[in-house]
Every structure is written in C-alpha cells, then in structure tokens.
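The chain below stands alone and is given in structure tokens; this is the form predicted on its own.
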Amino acid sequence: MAWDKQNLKEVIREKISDRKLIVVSNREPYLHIYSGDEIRCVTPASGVALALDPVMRACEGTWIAHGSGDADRETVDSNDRVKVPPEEPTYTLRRVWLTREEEDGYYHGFSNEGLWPLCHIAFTRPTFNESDWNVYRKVNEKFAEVVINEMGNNSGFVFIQDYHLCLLSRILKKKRPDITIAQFWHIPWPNREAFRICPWGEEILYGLLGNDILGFHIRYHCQNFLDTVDRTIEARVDYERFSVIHEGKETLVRPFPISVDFEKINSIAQDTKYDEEIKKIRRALRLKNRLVGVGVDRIDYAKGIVERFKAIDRFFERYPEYLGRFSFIQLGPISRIHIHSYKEYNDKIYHLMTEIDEKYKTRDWQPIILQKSHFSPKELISYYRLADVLIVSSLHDGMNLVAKEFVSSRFDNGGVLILSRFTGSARELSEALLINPFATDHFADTIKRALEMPTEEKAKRMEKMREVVRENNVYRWAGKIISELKKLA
C-alpha cells in the first residue's frame, strides 16, 4: 500500500476509532512570537516537529509541548490550548509552561549537556549535575500531570517523543495503567559501555520501560538498548522477540525509520516561484553561474560542520581549478548557545570559515558563505533546488531528515547527496555518495566526484533515492507505530 495522508486517516479511524491520541514532546510544532506590535506564528527548526505535524493533521489529536514563544501565552484559551495550524486548524496544541529555572535544568542542563553528548558519542564530554537531574524529574512529572488532565476519563494512546521525557511513560503507567504508551527515541542509543557513565542510568531505563513500545530509527540502536538493559538492571531481555520484561510488564523494542511528507515537499518544490527565488539568491550571494554546495544544520557539534569546512579547504588545496568556480553555503540557526560547548563550537565554526575565506577569497568570490538565520521549510526548498551538491556530514545522527527533504525536493532528478555513513538515513539512501566525515582527503575527493558526476548518473541515483523516500514516507512511519499500538490496546 502506498501510504499518504488519507491512508493514515483510515488507519487511525480503524485502529483508534473514538479513543484519544496524544503526542507529547518538548518542542512545539508552532510557536507565537512578537514581531513589533504584531504576533506571528512560526514553525521552529525541529525535525521532530516537521515530521509529526502532517501526522497530527491527519489524526486530529492533541499535541502537548513546552510553550517557548514569547507570545505563546497571548494566543491560548483558558485551558492553555490553541488550534493549529493557523491557516487550517485541524488539531489541538496544549502548551506546558516552564520557569527559567526548569528550562535551564531540564532542557539546557540534563537533556542537552548530559543525554545529548552521551548518546551521540561525538567526542564532547557529557556533564551530569544532580540539580539538573532533579529539575528534569520535576519537569517530567509536570508533563505527566498535563497528559492525564488532557486524557480525562477517556481511554487512549500516548505517543512520547525523544530524550527529554525519559521518565514520563513510567509515571503515566503508575497513574493510568489503562493507557497504551509508545515512545520514539529520535537520537542514537549508545553502546552499553558509553551509557554506564550516566549516574542515573538505571532510573532512565526504568522510566523508558514504562512504554508498551519503544521505537528507534534503526535496528542497531534497538540492539544497543537491549544490551544496555541486559547489563544494567534486573530484567529479562528476549533478543528473538526484541522485547524486555520488567516487573511483569513487556516493552517491545522496534525500529521505525522516520521520514518526511514526500508528496507535499515534491509538490511545493515544483512551484515556478522557486525559479525566481533561486535567481534572487544567486544575485544576493554573488554566485553568478558558479557551482553551489549547500549544508543545512543546526549549529551543533554532532553535525560535523567543522569536518565539512576542513574537507572544503582540502578540496581547494588539491583541486585549485575550482577556485572561483565553487561556493559552499552553510545554513542553520545558532543552537543552545547558553551551553558552553555550543558557544565554543559556534565560535570555532566562525573562525574556521573566516580562515578559509581569507585564504582563498577574491574580490567577487568567497568559498564559504555562512548564514545563521532561521529558514522556514518552504524557504529551504529554494536552497535544495539551487544545490549542485548537498552535504550531510554528521558525526552521529539518529536519522537526519535534511537528506530526505533534499531528495524529496529534487523532482528534476538533479543534484548529488553527499551523506555521512554515521546517519540513520545512510541505511536507506544507499545511492548517495557515502563518506566518513573524519577522513578529510576522501571527503574532499568526494566533493570533486559529486561536482563532476555525469548528468545521467546523477539522475539514476536521485531517482532511486526518491523512490525509497516516496515509499517510506512519514505516513508509513506513523501508520506502522499506530498499528503496533492497537495490537496492544
């Protein structure tokens, strides 16, 4: 069956019927901000939000998330709810309010100074503070109260997102054992030796085993989780069934590779307005008729931006005939700048870019153009279509939806995808040019290969990747999880 929005609606109607579906995440799919005296609704730079929004439009449920926009309180009703999306309201967004102390300890602290580097193993040391852990527990309990309030007396399903809410499922199960719960872990799960350094590792595992289904992007991460449980706590791990039985309750551990709304991106990308937008970008950035590379990432040490810039430097050293002929545009907002390691990484990227540009630039050309502003999903399509080559060089990534967005937007079967082997998407997009971002020389040679690839080969590779993403789209991902949940209800 070819999955689309209508198929998913039918599955939801068949599997869920009149039962309630609640999605819970830290990041909200829409936030309201002040723009002068007016309030604007914007979409945050979040892969989770972008992936789940079309699913929620199809199921018309409730999404619970932290209200982080400076005008969010002005747009909710007396129950902290607002209908979204604004142009075509189809589901409810219920906002959770966090104090500055809670946000610092739960989000910046334990989630992103502790769990994020622990799971990505990107050579950045995790920081664990007991005060952050205590706030993290408190915020998970706060989310639990809101979920139970939203569920009311109904029976239903709760779908939890990511590493910010490790403890939520267990809290919910204790209070409402009738609720069927799934959680999707959007980042990698580390090997058991790496996980051992977390002081509250056992509590995290107990928390996650409150789920009926625990999903990861790929089977390898499922295996790592099972091994971690097997060596850390008293539980029975069934490697054949891929499940854990703890305190008489079974948690199924399953791979569900997340994806994007292929047909929507493919359709939007064919709007003729993008032809003019591409011309505007070329004029504004003085690209003329040069070859163009593009990178789209949050400024994050796990994304391999430094390694990417070093490979571009090596590329120009080895192939000086491309000086003045090739420009690379790095897009992405500054991320988690309150955390020292992120501020340091942001500075490192800027200094490296400046050093490379000073080394090669001419009066009307520079090799790397860095744009740190936020781009909407529709704005990114202009850059995807402009790119002769898109580079995804993550050092470790659960999936990486940028690669799939790029493929979905290239209805012309043009462009080449250079993709890190250390992304989940590399398992599916095997027609990309796969690289080890730490192997600078090979990385540089791959850029040259991409730029010189014959048109026919580009088209064949892109066509095959597009077929993979078309078939394994976000509706298929959601439909599989919902079908598995229904079996347990």
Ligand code: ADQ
Second form
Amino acid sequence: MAWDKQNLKEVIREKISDRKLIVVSNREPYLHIYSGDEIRCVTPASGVALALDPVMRACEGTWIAHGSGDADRETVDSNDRVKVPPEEPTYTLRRVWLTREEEDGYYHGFSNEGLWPLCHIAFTRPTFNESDWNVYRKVNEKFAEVVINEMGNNSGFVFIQDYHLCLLSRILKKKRPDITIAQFWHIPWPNREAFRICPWGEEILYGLLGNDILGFHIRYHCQNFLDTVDRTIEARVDYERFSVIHEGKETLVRPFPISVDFEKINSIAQDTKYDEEIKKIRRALRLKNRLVGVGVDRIDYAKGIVERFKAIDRFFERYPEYLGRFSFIQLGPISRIHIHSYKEYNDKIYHLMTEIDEKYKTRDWQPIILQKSHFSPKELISYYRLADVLIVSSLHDGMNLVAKEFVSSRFDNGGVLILSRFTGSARELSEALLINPFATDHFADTIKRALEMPTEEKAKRMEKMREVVRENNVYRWAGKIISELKKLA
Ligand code: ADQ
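In place of the form predicted on its own, the structure of the form predicted together with ligand ADQ is requested.
Entire complex below, previous chain first.
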C-alpha cells in the first residue's frame, strides 16, 4: 500500500480511535509567539510534527510538550491546554512549563551536552554533570505526571519522542501497566564501548525498557542497543525476536526509517514561481552561470560542516580550473548557542570560511557563501532546485532529512547528492555518491565527479532515489509504528 496523509488517517481511525493516544515530545508542534502586539501561532519546521499532525487530527488525541513560545501561557486554558491546529481545532496540545533551571539542566545540559555527543560519535566529548542529571530526572517525572493526568481513566497508547525523555516510559509503566507505550529514538545509538562512559547508563537503559516498542531509524542502531543492554544490565536479550525481556516484560526493538512528505514537496517544487526565485538568488549572490553546491544544516558539529569546507578547499587546490566556476552556498541557522561547544563550532566555521575565501576569492566571485538565517521549508526548495550538487557530510546522523527533501524536490531528475555514509539515509539512498567526510581527498574528488557527471547518469540515479523516498514516506513511518502499537494492545 502507498501511504499518504489520507490513508494514514483511515488506518488510525480504524485501529485506535476507540482508545486514547498521547504523544509526548520536548518540542511542541505549535508555538504561540508575540509579533509586536499580536500573538502568532507558528509551526516549527520539524519532520516529526509533520508526520504526527495527521495522526493526532485523526484520533483527536493529546500532544504533551514543553511550552516554549513567549506567548504560550497567554493562549492556554486553566488546565494548560489549547486546541490545535488553529485553523481547524481538532486535538489538544497540553503544555508543560519548565523553569529556567529545569531547561538548563534537562535540555541544554544533560540532553544536549551529555546524550547528544554520547550518541553521535563525532569526537566532541560529552559533559556529564550530576546536577544536570538530577534535573533531567525531575523533568522526566514532571512529564510523567502530566501524562498520567491526561490519560485519566482511559486506557490507551503513549508515543514518546527522542532522547530528552529516556526515563519516562518506566515511570509510566510502574504507575499504569495497562498503557501501551512506544518511543522513537531520532538520533543514533552508539556502540556499547562508547555508551559505557555515561555514569548513569544503567538507569537510562532501565528507563527505556519501560517501552513496549523502542524504535530506531536503522537496524544497526537496534543492534547497538541490544548489544549495549546485553553487556550492561541484567536482562535477557533475544537476538532472534529483536527484543529485551526485563522483569518479565518484553520491549520490542525495531527499525522505522523516518522520511519526508514526498508528494507534498514534489508538487510544491513544480510551482513555476521557483524559476523566478532561483533567478533572484543567482542575482543576489552574484552566481551568474556558475556551478552551485548547496549545504543545508543546523550548525552542529555532528553535521560535518568543517570537514565539508576542508574538502572544498582541497577541491580547489587539486582542480584550480574550477576557481571562479563553482560556488558553495551553506545555509545554517545557529542552534543551541547557549552551549559552549556550539558557540566554538560556529566560530570555527566562520573562520574557516573566511580563510578559504581569502585564499581564492576574486572581485566578483566567492568560493563559499554562508547564510546563517533560518529559511522556511518553501524557501529551501529554491536552493534544492538551484543546486548542481547537494552535500550532506554528517559525521554521524540518525537519518538526515535534508537528503530526502532534496531528492523529493528534484522532479527534473537533476542534481547530484553527495551523502555521508554515516547517515541513516545512506542505507536507503544508495544511488547517492557516498563519502567518508574524514577522507578529504576522496571527498574533494567526489565533488569533481558530481560536477562532471553526465546528465543521463544523474537522471538515472535521481529517479531511483525518488522512487525510494516516494514509497518510504513519512506517513508510512507513522503508520507502521501505530500499527505495531495496536498489535500489542
Ligand atoms: P536534525 O539533526 O535536526 O534531526 P535533519 O534530519 O537533517 O536533522 O533535519 C533537519 C530539518 O531542519 C530538515 O527538515 C531541514 O529542512 C531543516 N533545516 C535544516 N537546516 C535548515 C536551514 N538552514 N533553514 C531552515 N530549515 C533547515 C534529528 C536527527 C536526524 C533525523 C531527524 C528526524 O539528528 O538524524 O533525521 O531528527 O528523525
């Protein structure tokens, strides 16, 4: 069956509408923010919100998340609830309020300075502070209270997102063993050697084993998780069934590769207004008829932006005939700037770009153009369509949706994707030119190969990748997880 928004809704109605569904995530699907004196409701660009919004609409469930918009408190009722989406209120968003200290310890601290580098083997050392860990635990308990409260006397399903809420399922299961729980882990799971350094590794594993289903993007991360459990705690790992049995309870560990809304991106990209937009970008950035490379990332050390710039430098060193003929545009909104390692990385990128520019630039040409602002998903499509080559060079990435968005927008079968083999996407997009971002010479040669690839080969590769993403779209991801949950209820 080809999955789309409509049949996902039908599956949800048929399978679970008799029971309550609660989604829990750190980030909310709708934020209220002040814009002058007015309050605006905005949707953060997130694949997860996109996939789960139709699910929630279909089952009229409740989504629990940290209320982080500056006007969030003005828009909830006395129970901290607001009906969303604003244009057609169908489901409930229940906001959880965190103090500044809680946000620091739980989100910036343990989640992003501890777990994020622990799970991304990107050679940035994790920082583990006991005080952050204590706050992290308290915040997980806080979320649990809200879930229990929202579930009331209903029986139902809880679907937890990501590494911010490792301990939630176990707390819930202790209080309400009748609830069926799944959690999706959006980032990689490291090998057991790397995981061992976390001082609270055992508690994290016990925490996650409260789930009935634990999902990762790829089988390799599932295997790493099973292996970590096997070597770390007292539990029985069943490698045949891909499951863990602990205290008489089974947790199924399964791959569910996340994706994008292929049809939506594909149809938006065909709007002729983008031809004009592309011309505007070419004029504004003085690209003329030059070949163009594009990179789209949150500025994060795991995305391998430094390695990418080094490869571009090497490319110009080796192939000076491309000087003045190729420009690389890097789009990257700054993220997690409160964290020292991110601030440092941001400075590093800026200095490297300046160094490369100084080395090669001419009066009317710049080798690397860095755009730090945030772009809307529609604006990104112009850049995807403009690119002769799109580069994803993550040092480690659970999936990487940028690669899939690029493929979805190239209805013309043009453009070449250079993709790090350390992304989950590389398992599905095998027609991309795969690279190891640390192997600078090969990376540089791959840029040349991409720029010189014959049109027919480009088209053939792109067509195959488009087929893969069309079929394995984001609605399939959500549909498969919900169907598995239902089987266990
Ligand atoms: P992220 O690390 O945030 O997500 P990714 O999968 O690349 O990474 O998704 C980023 C999203 O942000 C894309 O939809 C992209 O369009 C958008 N984005 C990136 N740069 C942008 C820019 N300059 N302006 C505007 N938008 C931009 C985590 C994991 C990934 C996993 C996802 C989903 O780290 O491995 O793929 O969750 O599970």
